[in-house]
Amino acid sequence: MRLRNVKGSRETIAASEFTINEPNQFKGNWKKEVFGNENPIHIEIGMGKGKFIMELAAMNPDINYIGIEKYSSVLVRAIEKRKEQELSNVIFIRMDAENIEEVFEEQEVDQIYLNFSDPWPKDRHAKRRLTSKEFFSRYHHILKQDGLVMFKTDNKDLFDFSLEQIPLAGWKLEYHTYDLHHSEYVEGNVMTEYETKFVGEGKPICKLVAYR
């Protein structure tokens, strides 16, 4: 993935009221200390420019949303969009998802969204894929027992890989589809920036929902 560097993006993120710079300090206390309530926590890993998570936050004021993005040049765009919206239930973190267990306590998260994740196409990088059994092990620890992982992608190879990894990780499929927008599961779907682009190009979108 090649990303254009945005000058001053790290400084902008560090100074923003919409980001948490030392998230590990709130492990186990996100609801009370960050959001000031006892509402469920939903996280999006690899949130990009934030369209998806901010739209969900606007639709669901009784849910706390945390967007995680490791690329400063992308996250800074989400901050710009956040300034234009009246939202009190969404916050951002710049971090690598490999460290997610350092940030969230056991069963602290109610739902996880993975949208158009980096496919890491080389076999030697398989463990870095957000739907690898290694990452599902991380999700197992931070997600409530009845929590769900929802994954969307346009990459069929990554989707097939993900379907194989779920049983290996000891998880199960609630449902999956290779063509979301022509399926019964499209009702209520919120689109990301990439999804809007790909659907406009006529590309099918794959989706799965996994649980334990």
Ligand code: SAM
Contents of the next structure:
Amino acid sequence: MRLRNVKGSRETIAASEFTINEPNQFKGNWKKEVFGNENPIHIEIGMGKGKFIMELAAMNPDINYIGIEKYSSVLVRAIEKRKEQELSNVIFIRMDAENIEEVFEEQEVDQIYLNFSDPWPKDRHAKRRLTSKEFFSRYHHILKQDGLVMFKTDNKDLFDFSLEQIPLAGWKLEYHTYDLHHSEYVEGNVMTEYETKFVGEGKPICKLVAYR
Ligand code: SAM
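For comparison with the form predicted alone, please write out the form predicted together with the ligand.
Every chain and every other molecule in the complex is listed next, the one we just looked at coming first.
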């Protein structure tokens, strides 16, 4: 979802009260210094325009949500939407999740959502996939011991790859489905932007939940 050259997007992000511009400085202190409470922290990596994370934030005021997005041109769309909402428990960071261990302390995060992550189809780019064993190793450090990684995608190849990576990374599968919307796990499901589009086209959605 790369929207190229949205004029002034970096400046908009820098000036926005809804983004954290130097996230490294809050490492270890997100709850107290950013949210002013001791509530759990849930993050979405690659949040796109933020529909999913803002809906969750509205439903769960006792959870702190942090949306992470690599591209300014996409994040500005989330900021626009955020301005229309009365929420005090969601903020955004523009960063590449490769550096996530610089931003969160060991076990600082309670849950990680990955939704419709970029597939990086070439083998030589496998390490860039957000469900590669390299990324699971990063999640291992920042996620508290009983924390979960929840992943949804329409891409079966990426999903099969992710299922293989989980044991290689030393993680376990709590459950998985190749057709979320016709499974028992659909209850309480919050749709993302991409999911809404794919479901509308009749595509099945895969979901897995991983733990250690
Ligand atoms: N999660 C949203 C949804 O389901 O509607 C957006 C899905 S979109 C296909 C994937 C998003 O992940 C893009 O906005 C992309 O810029 C972002 N992304 C990809 N790799 C990333 C990374 N390493 N760190 C942060 N964001 C990333």
